[in-house]
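Starting off, we have a lone chain in the form predicted on its own, written out as structure tokens.
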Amino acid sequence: MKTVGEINQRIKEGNVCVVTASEMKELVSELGAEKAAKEVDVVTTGTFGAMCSSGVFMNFGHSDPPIRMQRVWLNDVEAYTGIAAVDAYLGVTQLSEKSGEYGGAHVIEELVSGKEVSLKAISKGTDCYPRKEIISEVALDDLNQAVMLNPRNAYQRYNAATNSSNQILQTYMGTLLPHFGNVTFAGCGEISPLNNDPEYRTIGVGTRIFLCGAKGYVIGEGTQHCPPYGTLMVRGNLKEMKPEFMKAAVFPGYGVTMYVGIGIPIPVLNTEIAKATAIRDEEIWTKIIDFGVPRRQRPTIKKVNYAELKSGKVEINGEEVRVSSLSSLYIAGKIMKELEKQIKSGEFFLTAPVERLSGECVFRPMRQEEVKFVKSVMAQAITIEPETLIEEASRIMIEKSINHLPVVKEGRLVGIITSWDVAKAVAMKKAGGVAEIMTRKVITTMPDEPVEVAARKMEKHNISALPVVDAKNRIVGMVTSEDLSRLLAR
């Protein structure tokens, strides 16, 4: 048995036992968990990746004369200012005024850096606070404070996204491709912090950890807390920070997020915590989930352990299908050797927590309003085949009184014609096949999509239908903006 403070006095002394939880593994496996327990003080840990539930505190100091700011934009991305005169939050994926692919987390960036960025502010005045706007240049050194607080970061695990679809996805996991084309994951498995001490004995409120480069602590369990995966509330000094170990990014179609690295050092009390360090990727399990279904209905596709994950492939209805990693498992390395940097020369000294997270799992869903599905509106398909002619393609779209013909081959849906298209071909003197006049490039719908979704890729593409197809592009149906129509004035 040891203890925080006899660990703190051996950093102190220089004499310090530090490894990385990568090197933790072969030392276990080595000598045994109850040997490795006595030669090893430390084990440092660390995770690189986008965590989107991240900002910033800052206080901007009293202008002369003075404003309660309303509102307060930095670089056109806007920050909230509901907490007093001249503080504000503002969030990493916050999007600028001006632009979908640029928003808080490159302000957080550019402002590390030491970059000057834009502010301005609007108020509507007061006695007191009279002055109505202001437009100004501010640098990080400029702000009284500067509070990284994340409300929730360091995942233990995730879930991994696929698509059965047959349109890409863009997602917070990333681009999915179609009929479960590719497999995205996030974290770093048997590095990741919360895997080495998985009942949370030495990581919990008043933890020191190493956060994008600076001395920061985690507070409490984080937003959507649920074992075995846990999340934390992390705070630390923004001016400290390094930006080598923070990075903005944007995934396309989804938005901005921030990748935020986090160092924890796991102090080894006794045997029970070695041998929570040594723990492999293939003894860390998550489910990869089909995000070509409703959120509500999605399903399981399998279980699968982090070494499958960054093996680059995993085996789909028997087929191979390649995986990324959204995480870099090279900066999570960088991050746990520069931790053990510093406790060996003496920076950095270990903190026991005040209090133990919790190890239970609550995590509902919104309450809502029920919600109505495709399948409630959807109208039976009426079908033809690339072979059919232009002209009975026409006379079914009069005599059933439709403006859309799905085309399909051996019952999967190939292209689409509209009345339009007909009109325009009849009008050009063609009298083919359908082949020659049909969208190939279809917008679908499936039977398990919220209409609200729908509508929107409706809208989106500027069409007025759209084909219901099931998991193997088969045509199930066929919903209208009509349809719609009738739903809402029921």
Second form
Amino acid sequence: MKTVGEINQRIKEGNVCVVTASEMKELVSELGAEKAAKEVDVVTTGTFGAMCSSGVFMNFGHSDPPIRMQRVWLNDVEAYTGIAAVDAYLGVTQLSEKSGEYGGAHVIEELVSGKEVSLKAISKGTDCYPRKEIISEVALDDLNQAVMLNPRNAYQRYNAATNSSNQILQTYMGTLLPHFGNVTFAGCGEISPLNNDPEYRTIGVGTRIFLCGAKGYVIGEGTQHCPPYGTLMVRGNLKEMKPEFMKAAVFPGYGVTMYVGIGIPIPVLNTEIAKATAIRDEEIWTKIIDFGVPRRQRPTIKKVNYAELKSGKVEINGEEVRVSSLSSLYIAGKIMKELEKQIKSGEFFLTAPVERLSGECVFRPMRQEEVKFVKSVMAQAITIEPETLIEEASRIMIEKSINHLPVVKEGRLVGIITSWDVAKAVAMKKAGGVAEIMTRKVITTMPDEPVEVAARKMEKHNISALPVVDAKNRIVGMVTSEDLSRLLAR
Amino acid sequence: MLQLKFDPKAVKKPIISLATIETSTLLNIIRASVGPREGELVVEVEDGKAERVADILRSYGVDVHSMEEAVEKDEERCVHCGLCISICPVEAIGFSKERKVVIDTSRCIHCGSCVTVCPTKALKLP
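Switch over from the form predicted on its own to the form predicted together with its partner chain, please.
Let's see the whole complex now, leading with the same chain.
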């Protein structure tokens, strides 16, 4: 019905009809897809969210005498230098060696804001590149090239997160409160680029896009592309980007990432494409998954659509749970408007893809050795009862040369004492039953938990042993950090 | 609203009860975190009596701050994602019509939960 060439001609003549994805939905329901396709030439879509798989290729230019940078740091954040002498790739999630709250994303944001950053590079020195160290300051203008190249951006949809466990979890999906205390989700739903072109008819290799304020390009499907959880690999010139369309971010306990703004124009070439751009949040489904289970296969709590997620509340197990977004609908909306303005004013022309994105899912699990479970390393537990005297407990510890004694009542775990608790009791001249000195809130593991998960629990709680219990809190064994380090050292 | 901070000495005394008796004023505890060595409370007091209550509390060695201002948002850094919304225990944060994050400052209890979770560090307590 229409070609990209014809649309570009209208852009040149100044009579192109551009609407945002939000407006298009109204238009199609009002006029029908056929009529809307005739009237509208371009639909602008937008998304603004945390996109960890992002970074910048830089070329620093050569110093005198020249250096082959083997390692380079920008504001103490290391960039990858396994490429040519003064090329490097700075990833947004790379952490500063001085602070856990500063990383690659912050360096990139500072450069885009016009600030200087410190540069330090070292090398072993070669005949052609004799210099061994350089310390300098660089601004964006000093770089020969600064190209943002993001392997995985603009997720079409994304699993929402919640937490069934009894502890606060700090994740890349934000802070998740215990006992299904909240739900977080990512993605902009019905205004997000790929949802408006789910067959990838117009978004493909070579599609010109809006990337953080600059003109950029889609260079292929992103890593882990798995329709309808499609992703894009994109590039754009960092020197043309604007700070208002990117933002460095920190997820406490997890690390640094960057909010990236992407806008993609969809040429309405025919009725089918118009129909696709009319998609509503109610039709875009995803899953809420439970981060309380720290495994690759996290259980699905329920299916939800983006309308429910955006409403701010969902129901889980009969209770209303509050929902937060990680993406910004406000800035995504601003991007759609900005792109609309640029097309209307003749600053932005559309491109037809030179190759289509794959409709296939390529997202296999990692090839790895068999997962090792707690049951293969746990030892038999020696237990005591709440009435056991402290003195008796200390005798058992010495006799069996162990440091932890789980306390059991009627077969169920009710507490734990350590050799440190006993030493403290002696120092404070406490006698009597161990119930007095035991820790009642016991951190436990289960036989079918992977050893890495058990090790993480010990590290997080700064403890050196975990009682192994079954679903009914009956003790079935004991695992210590010694058991684990023996296993992991092998 | 008063924010009270206790040192190891003050934390051992039944200070809220003492202040209630001595000023004949009801103190509504909004938030409490009391450990063996220090404590922090947020209490609501009738406006007219806040000064007197604060004086009494200070005489027991409590560090008292009046909480007239709510959490502050840096509009340059806020990206309006809304991650803070579901974390706020008193539902003081929400979206405006145009989907911008707005804070109902009169509801804020200075807990700092939103400050911790804000990914762009746009929030701070005064």
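In this text, all values refer to a predicted model and were calculated from it rather than measured experimentally. Residue numbers count along the first chain shown, from 1. Note that the rigid core is defined as the largest set of C-alphas that superpose within 1.5 Å between two forms.
With the core held fixed, the Cα of Trp420 is displaced between these two forms by 2 Å or more. Relative to the superposed core, Ile437 undergoes a C-alpha shift of no less than 2 Å between these two forms.
With a cut-off of 2 Å and the rigid core superposed, Ala248 has a Cα displacement that falls short of the cut-off between these two forms.
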